[in-house]
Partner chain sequence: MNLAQVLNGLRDPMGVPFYPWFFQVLMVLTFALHIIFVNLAIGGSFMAVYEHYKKGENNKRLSRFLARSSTVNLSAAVVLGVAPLLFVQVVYDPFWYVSNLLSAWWAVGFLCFVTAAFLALYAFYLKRNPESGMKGFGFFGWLTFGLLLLAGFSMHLLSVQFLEPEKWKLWYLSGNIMNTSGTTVYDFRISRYLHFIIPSFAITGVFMMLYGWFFRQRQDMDKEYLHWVAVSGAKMALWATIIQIIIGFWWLFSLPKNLNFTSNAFLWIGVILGVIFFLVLMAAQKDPEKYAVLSALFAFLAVLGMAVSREVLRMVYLGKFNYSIYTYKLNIHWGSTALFLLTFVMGIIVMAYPLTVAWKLGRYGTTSKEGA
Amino acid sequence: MLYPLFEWHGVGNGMLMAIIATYHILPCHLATGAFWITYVMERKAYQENDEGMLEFIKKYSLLVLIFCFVTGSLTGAGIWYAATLISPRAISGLIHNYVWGWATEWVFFLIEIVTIYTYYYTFGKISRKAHLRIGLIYAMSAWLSMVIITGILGFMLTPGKWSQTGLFFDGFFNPSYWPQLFVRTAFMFVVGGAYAAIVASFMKDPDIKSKAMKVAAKWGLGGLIVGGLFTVWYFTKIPATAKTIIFEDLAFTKTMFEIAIAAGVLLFIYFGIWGFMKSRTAGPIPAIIAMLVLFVGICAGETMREMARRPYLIPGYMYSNQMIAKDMKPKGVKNEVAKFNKEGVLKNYYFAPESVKEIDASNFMAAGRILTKLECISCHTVESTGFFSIPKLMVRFGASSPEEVHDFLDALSDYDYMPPFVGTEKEKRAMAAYIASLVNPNQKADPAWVLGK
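Please give only the structure of this chain, in the form predicted in complex with its partner chain.
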């Protein structure tokens, strides 16, 4: 059964997810990657009895990390919220399969919050060994939380044997799991390196700065090279349609790919120059720019992964419009599309007004509006502004009359990235009539055509 709808008018629901996910990415990666560096720097500082470095770590960097950890978990929950508002049935499906995965990740959050605050407040007050040990526990549990979430993220693109068995671990250890875990782990160290470069850039003593920059650059370069290789492996594991969508169908994702590559190259250059040639004079501005470049690169990569899932939210099971596309036999679920095509979507939609459930000459525009929102607004806006505006795209496509839009809806199933139209012929015509009126408000569809008389 379908839920009520939420629309970010004129902007697009996709934007809501994009904003929250983007805001999530930086803190969550920092909270995971940067702590390794803090740990290594602290150990080095003890070996060299470098009080200045210790003071520095304690004073500035840790606060940042505490902040990252908290905003990271807030925006992480925010991704649930955004998913709830855009596609409640999909997040429900994910949660009902992976609740114990998320609950396991949550245990690592608990360890992280206890250790990060203990680490901060006991700095310099307990034995060095104990303090380092606590730091290591934090770094390990942050990484383990990634080990868990990667299983769920991978599942959303390559569900593997889950599609036949419906079993937790079949979906968790999916075909893209290991390459993705290695990619993420390698880039975790790149994030750590970029963060260490910022910390180093604020240091006064050029000797210490140079030493710290070199460490940062080694981690950064190493992570970039290894991560790059694993990315190649990753691309061999994702389905062919996903690659077609990314590299052939959509100009948008191709650009994202180029951005991600460019970000990698820029970081390579940054670490090369400031890590080895100018490490004594490295300033904060290039370091912060490098971090931002990294951030943009990660965003581009994550966007590609998200776009490649189309037209599904749970591959092979649920479309982006939240309708169940295929039977899920092991869990006793029947697909809805066949039923909706026969009986009509509106009749089966509790939250639609009673008055539109039977389409007639007086209500077909209202019915068309509801159907369009139900089937298209998870990816499009119905206004002329925002994320993938339907009227604009229709004009670009060259359809404006109800008949032309109807032909387009017929052909929807030919697209790799859009789900097919779901509903009866009458519903399809009602939707076409409504969409045609978005393209040209003066255009009135002929009721006789809509009703098929």
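Numbering follows the first chain given and starts at 1. Small disclaimer: the values here were computed from a predicted structure and weren't measured. For clarity, a rigid core is taken as the largest C-alpha set superposing within 1.5 Å between two forms. What changes on going to the form predicted on its own:
- The Cα shift for T71 between the two forms, taken after rigid core superposition, is 2 angstroms or larger.
I would like to compare: after the form predicted in complex with its partner chain, may I see the structure of the form predicted on its own?
A single chain, with no partners or molecules, comes next.
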């Protein structure tokens, strides 16, 4: 609550983060999986003295370099920038816990940058053994980077014993760490295989195209099968509330799950048909469509994972609106909910204008506007546009008057994916009055009702 608010009007902060993060995952997983495929292919090409496959590998590595280390790097910086604007307290908490983890990951990322450029620009200019070693160093560094990042991502859903100890490794090796690492490892080969299929589809020599497509299909199919099995394991490790949110509470997350499954099935069919049955005639259009399907599947899977940790940013510790939900004694952090319920949110929010610190008949709508944005815009929009529009949500729940919205705010704790309202009764009524005005701009709340008179 110590930071000013950032708001992406009409679309929503959550959607901004989702757009950047989803796109970033594609080049990241490609960068991690591609060079394991390349390493195996290059070794075999040297053993068979296959110049055609070496030509394919060089083109593949160049396109990986351009896609992953130009656009991928831009979105990586974009994630940090957007997350810092949207959830500065959460980023601060993650940095305080995992700054040395990120520092280690950046070392591996630096190795990736050096080795991929070295790999491409020394192709055919140094000994084959040395060139293979450079490729293997890159592949290992990229995967070790994933090993570290997965610990932090898993912590944000299943912090495990960290909630009691506050220790680095208790949060890092959390309950969902190992299954998530294996899931991501498997699916990085799916991404690498799908991208290899695009490159192969542009090869003019039908024999080279056929060989490359078969290799891409083997990695893709293997990744889908193994990744699917590890996904089942992963779902056994996430909290019961997360599973309820995905499969029962929200039709949106259930739809995302179905889209992710459908994308996997379509990719399986694609790899099966064009990887083996029609490998010599595989064209760019089916390959590009397959990559788009993969992108949609990643979007659905990551959206589902993000929604599963609601109502928290860090489960059991920090709500999605960045309010501290419980004491964290090892970190010296105290629960804010009880304090704000007693003293009021606005009195404790540094950036609230002095004119709304004390709610009265003249300022309750302004106070309600600030409270709504403090408690809601991390996930919702106040406009009628956006995936999680507050006005549309109120219409769906049949809450249009200030009194009905007040009752809805009272019942927030009944929804697994929503943080409870935090603040005094007067603040709740001011917020209800403002939200009701979003549903029906013509209705005016009674100041006496808001002030409890």
